[in-house]
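Coming up is one lone chain in structure tokens, specifically the form predicted on its own.
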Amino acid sequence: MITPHLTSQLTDLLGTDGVSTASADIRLHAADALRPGRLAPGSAPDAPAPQWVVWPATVDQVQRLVRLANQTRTPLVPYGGGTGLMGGALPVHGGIVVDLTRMAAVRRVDAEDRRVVAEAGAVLADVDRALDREGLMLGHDPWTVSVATVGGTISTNSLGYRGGQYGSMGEQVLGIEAVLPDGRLVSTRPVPKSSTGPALHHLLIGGEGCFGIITAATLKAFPQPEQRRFHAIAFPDFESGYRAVDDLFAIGLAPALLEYGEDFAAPTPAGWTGAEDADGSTELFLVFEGYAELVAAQERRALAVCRKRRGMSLPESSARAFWDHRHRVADRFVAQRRDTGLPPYLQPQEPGPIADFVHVALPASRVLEYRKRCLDLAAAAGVWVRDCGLWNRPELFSLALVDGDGDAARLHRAANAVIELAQDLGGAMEYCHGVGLRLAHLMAREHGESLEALRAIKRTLDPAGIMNPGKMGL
């Protein structure tokens, strides 16, 4: 419920242009990029809405905002570029959505130290442009690079196209500045290695705003590559390509970009028989980048490994096209949100097939078994697998599930089944997008007794429970 007194307090704190209760702003900030068909029916409101949207512009304003929320027991939901796919920015309990995009400064580029200090609302593409002027670049390159923010990608510990060589966003964080749930400002020392006790910033990496609001971060910067080479390789079957990828990593050869995918024809659920229909086309995309001698050596050895596993090189133009178009989906997302004024959660849902996607981490030795069992599970559930494959490493496996009739409950049951299978095989239920609302119900299964330890930390830091409540099973 909107209370005039709290509205007045927020306006006094942030100014009239820093607070909104306008319906257009409320609708736009009512969710991230999650689509409702991916949630268990009834697990979230049909029309979520915050009572306020605010735009702090300074760290001091964030601190004072958090203290006010504590005093009034008002939920706070941090919001970056709105590109999260798991409902991590969906205000299930209403409250205040804290849009951090006015805190977008690149405070400093330390070229000699190969690092950059950027505020939480800085868009990754803008940070990369600032680094480019110094002959450096970010190692994080997600599909949403043109709109995703520093704070948002740290909060989900997201993974990008160059993750094979540079790691996840969290692995590129040297230090974090953040406001804790009681309004205190903390800064961790921005060094690549220390041995001075547990590192507090690791609680905020992947913490989805449940333990505090990130206001800035010090990130690793990398030299612009002397050379970049592109390859696309076709394999006669999924196993052959998988073995080639695993062979590369077995000798420590990690390309900057590695994407291996298998696309299936689109059968009706009744005609889909699982592993017996697994005759999809398979392609491996590789990009090598860095200093010239390294690129030449990686390229020569990787191609030899792929040939040994019956890989056939495709025209270089195929690989270049993949590289050049890798951010197109984000551009469409931004255009659709701009044109409708709505996040995907509130956009009209057309009747017909609906899709869900699963990104799990597995022991390399279980990937082929997992793929086969997923195909069979999907067939038994009455859905089909549109595509599956690897991203960045042989252990990181993804698949897209489709329900041809648009039955969200059936699709959710099928997705749960393949996620739980990954857990049962010793894997983790997500490697890329975080937990949010989508996977919150599986956190106890994922973490066991250690989930209670996380909840205890949450209660200690946030006794009022104001920081992004309802997320990650906390």
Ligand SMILES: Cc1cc2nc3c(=O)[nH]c(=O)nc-3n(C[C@H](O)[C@H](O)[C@H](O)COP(=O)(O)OP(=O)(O)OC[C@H]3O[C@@H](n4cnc5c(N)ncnc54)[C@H](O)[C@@H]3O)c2cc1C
Contents of the next structure:
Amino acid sequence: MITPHLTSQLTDLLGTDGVSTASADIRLHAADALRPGRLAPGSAPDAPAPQWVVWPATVDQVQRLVRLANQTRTPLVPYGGGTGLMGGALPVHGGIVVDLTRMAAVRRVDAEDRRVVAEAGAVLADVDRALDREGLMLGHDPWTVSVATVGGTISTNSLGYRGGQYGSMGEQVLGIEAVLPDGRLVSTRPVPKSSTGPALHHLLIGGEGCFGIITAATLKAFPQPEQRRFHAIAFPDFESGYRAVDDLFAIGLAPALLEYGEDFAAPTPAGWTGAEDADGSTELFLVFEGYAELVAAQERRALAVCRKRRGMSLPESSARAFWDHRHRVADRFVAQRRDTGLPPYLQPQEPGPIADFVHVALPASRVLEYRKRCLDLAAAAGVWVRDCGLWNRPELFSLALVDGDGDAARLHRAANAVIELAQDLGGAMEYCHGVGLRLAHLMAREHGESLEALRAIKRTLDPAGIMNPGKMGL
Ligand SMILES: Cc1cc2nc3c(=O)[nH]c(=O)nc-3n(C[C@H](O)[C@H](O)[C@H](O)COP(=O)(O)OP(=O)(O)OC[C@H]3O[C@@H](n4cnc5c(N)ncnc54)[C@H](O)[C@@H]3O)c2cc1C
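In place of the form predicted on its own, output the structure of the form predicted in complex with the named molecule.
Every chain and every other molecule in the complex is listed next, the one we just looked at coming first.
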């Protein structure tokens, strides 16, 4: 419920243009990029909506906002680019959505220190442009580079193209400035290595806004590569390509980009029969970048490894096309949200086939077994595996499931079964998109007793439970 008193307190704090209760703003901030069909049937919030959307412009405003929310027990939901796929920025309990995009300055590029200090609402592509002027670049390049923010990508510990070489967003964080749930401002020391006790910023990396609001971060910056080379290689079957990828990592060769995918034909009228139908085309895209001698050596060795595993080189143009189009899906997402004025959660859902996707981290030794068991599980559940593959490393396995009849309950059961299988094989249930609402019900299964430790930390830092309540099973 909108209390006029809180509205006027927020307006005093942030100015009239820093607060909105207008329906267009409320609707746009009612969810991130989660689609409702991905939640367990019956558990999807019906019509989520914050009561207020606010745009703080300074750290001091964020601190005062957090204190006000504490006094009034009002939920705060941080919001960056709103591209999260798990419902992390969806205000399940209403309250205030804190849109950070006015805090978007690149405060400093320290070229000599190879680092950049950017505010939480800075879009990754803008940070990259600032670095470009100094001959440097950001090592994080997700599909959503043109819209996702520094704060959002740290809070989901996102992974991008080039993750094989430079690591996840969390691995690129040197230090974080954040407002804790009681309004205190903390800054961790931005050095590449310290040995001075646990670093608090690790609580914010992947913290999905539950442990505080990140206001700025110091990130590693990398030299722009002297050379970048592209390769596409076809394999006769998934296992051959998998073995090639694993051979690369076995000798410590991590390409900047590694995308290995297998597409399956749509089921015949007789249905999808699982592993025995699995003869889809398989393609590996590799990008090597860095100083010229390294690139040449990596290229030579990787191609030899792939040939040994029966890989056949495809024209370089197909690898370049893949590279050039790698952000297209996200550009479509942005256009659709702009044109409808609605996040996907509120956009009308077309009848027909629906898809879900799973991104799990496994011990390398279990990947092939996992793939086969997923294909069989999906067939038994009556859903189709449209594609599956590896991203950045042999251990990071993804698959897309499709229910041709649009049966959300059936698709959800199948997706849950393959996620739980990953946990049972010693893996983690997600490697890049976070937990949010989508995976909250599996957090106890994922973390066991350590979930209680996380909950205890959450209660200590946020006794009023105002920071992004209802997320991550906390
Ligand atoms: C088409 C498409 C493609 C995608 N491709 C990729 C991909 O390649 N790799 C990948 O990893 N992900 C991908 N994603 C998911 C998404 O882009 C990432 O999860 C991204 O990290 C979210 O950033 P954001 O700024 O949009 O955060 P938001 O969605 O706004 O927020 C994400 C979470 O972080 C919290 N948060 C936001 N800002 C702050 C802050 N300042 N302080 C504390 N908490 C905060 C929110 O409350 C929420 O829990 C894709 C999504 C779409 C729609």
